[in-house]
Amino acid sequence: MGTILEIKDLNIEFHDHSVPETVVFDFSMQLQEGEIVGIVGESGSGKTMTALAIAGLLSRHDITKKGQIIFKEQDLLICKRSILREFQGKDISMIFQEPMTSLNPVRKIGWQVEESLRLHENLTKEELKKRAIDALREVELPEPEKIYRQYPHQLSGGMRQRVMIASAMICNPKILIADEATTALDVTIQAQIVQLLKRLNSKKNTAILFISHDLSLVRKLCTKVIVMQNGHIVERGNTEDIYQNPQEVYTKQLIAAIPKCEKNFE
């Protein structure tokens, strides 16, 4: 395995409020191909505000950005924007906590699926459809077909979310970023949507970074962890270990959170 992706020195500081807020601070972490990483961490760690300067969906007016984030011998903080458009949805992809408000209401399934294909892609529209309900037989979908002609409302949570996984899969992507997205659903669909994104990673060598606040969550699907509290990284590892034996007061909070059914479970 190569590094895809690498991270060096990493600060984001927001300008939007009369003093300046640093909000990630000199982070630094490196990707291998078909890796799965974790991110973990309370609401204000730093977590996702990282991912979405990785998937370069951060403003770039009263935000300032430090470091470098390395894709494909670019620094996705400093290139040219056209540059960064002909990665994003093609290369990195990401899939978010809340699909409904991903999701167009007016538009049909197909037609939101197909969006990366239309913009990094010369397809027919036969060729369109085809992929596009490829995409959803792939995220185990029933009846993709019947799925492609349809609405977001008239489908379940659990369902938009497989929809917006086909979404970010289309292109094959070489990373999805996944803030959160199991977080409003349900624990019997979550872990339906994990197995699913752990045989997504073995059948196209996808590098996962999976965003989180639920350890447990973390542990089944990842590899490697990345512990942040208050915009700083305070512990990594691989999951086992970290799990098991975790160094940080913050770390052991943490897993001491997890509901006492799910580790008899485990």
Contents of the next structure:
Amino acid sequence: MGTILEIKDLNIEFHDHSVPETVVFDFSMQLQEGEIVGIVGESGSGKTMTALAIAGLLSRHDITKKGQIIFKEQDLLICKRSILREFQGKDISMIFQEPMTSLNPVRKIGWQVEESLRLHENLTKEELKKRAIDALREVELPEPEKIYRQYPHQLSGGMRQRVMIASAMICNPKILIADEATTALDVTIQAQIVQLLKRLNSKKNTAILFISHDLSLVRKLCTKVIVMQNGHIVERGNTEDIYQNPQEVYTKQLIAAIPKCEKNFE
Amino acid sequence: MSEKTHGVKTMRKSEKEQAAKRINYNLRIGAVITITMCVFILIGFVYTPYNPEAMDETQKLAGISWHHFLGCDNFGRDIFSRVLKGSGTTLLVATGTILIGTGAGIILGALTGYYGGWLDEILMRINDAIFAFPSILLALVFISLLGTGTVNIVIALGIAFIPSFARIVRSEFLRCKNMDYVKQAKLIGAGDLRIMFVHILPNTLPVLLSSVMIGFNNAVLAEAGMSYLGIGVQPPFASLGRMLSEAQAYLFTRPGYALSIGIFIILLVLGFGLLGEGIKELK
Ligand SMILES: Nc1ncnc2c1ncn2[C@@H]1O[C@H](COP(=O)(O)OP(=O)(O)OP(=O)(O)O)[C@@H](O)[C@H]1O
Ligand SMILES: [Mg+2]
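Let's see the other form, the form predicted together with its partner chain, since the form predicted alone is already up.
Every component of the complex follows; first up is the chain already shown.
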């Protein structure tokens, strides 16, 4: 297992107010091939900003980024946009919290799932369709041929999130970033999606960066966990170590906040 | 699958039922009128009962008869044939105008709405300045620069129509560009042009289409107005506006002449107007 992503001293600073505001301080981490790492922390702790920086979506001129994000010997923060776009969707994918709005309302599901293939690989129409239907089947959607021809409004939230995962995974990326990917779903479906991510991870060896509020889900899925507060990393380590034996007060509070009934869940 | 929760299902059903109850009369009536008119006009391109330019001394200002449905004009030309041909000309001018106006409007609106910044500032201030003039006045200016003629009137009206379309497209792009699905498209490495024209543009279609219909109306009326003033389509070609100006001399002796032309203009405009409203209701 080698390191595929290395983040060194990432700082993210906003300049759209009179005083610059730093929202992420000296964030460093390494992601190994095929590993699942969780990032937890309260609202506003900078999880999404970190994820967007890795995915290359923080290109606004009023945001300053310092540090390095090394992927395939390229620093994603300073490399050319064309190189970054090569990686986006093909090697690094991301799914968001809102499955209801992440799909284009006027395009068919099939078209949207195919889109990253269309951008990154030269395939014929039939090959595209076959890959898209395979991808839909892989995320355990019933009747993938039918869903291929449907529009987003015809699907439920859980189904849409599966579609999002299918389109994120269709190019077999090295890294999948899931930012609160289960938060908008109900509890049983959350568990199903987590199971699905786990299966995809072991089948395709995709490393997953799983961002969540929900510590019980993180515990089920992740081998390592990073705890963030106000833009700082307060604690990190193997998931079980941290759950059994948290060092920091903040981590203890987070763990204490897990509802007790979660213990008999599953 | 447990994912299909009951609440979502019943809500969707009732929405569908509601939509079915509200019959979209605008769309239906508009479509019927427009299709009928278009069929007439298309027939007029290949067949008219008489040569619309042929003069018949013996039929000068003839009344309505079996031979001449709408009578004849002061030169003895068959009015029905001329109206068919003339609506065709008017429709072509309006189509050309809309093509230029929407084409340039979409490009300008997409660029300014999507990128924003100084490009947006400059282009939109110019746009505002042009928009401040009534489009017919602007077209008059262009005509005086380009000279009269059917092609020139299309160019002039087309340019005059760009600002209003650019505005509509720009506001739609402003609305769409921060949507999650655009973020998603960026995320998988789609280029700006692809995001603009493949991902966002189809989402602006309902609004765009209904404003195209309204623009179409304005173009029909503008052509009629300019030809009426004598700076549009030139004789011997027929266009509805031209014929209206010819007909006004006989308003009292042959009211049917002006009336039949007016009715054609109204039907054209009404059909497209209702279609536009109907499309807006579809959403
Ligand atoms: N445009 C902006 N200007 C200034 N600060 C911003 C801006 N956008 C976000 N922030 C700040 O960045 C910080 C981190 O936000 P981020 O979205 O990363 O939090 P998060 O950990 O993902 O929270 P949540 O769990 O609610 O998703 C927040 O404190 C927020 O106030
Ligand atoms: Mg967040």
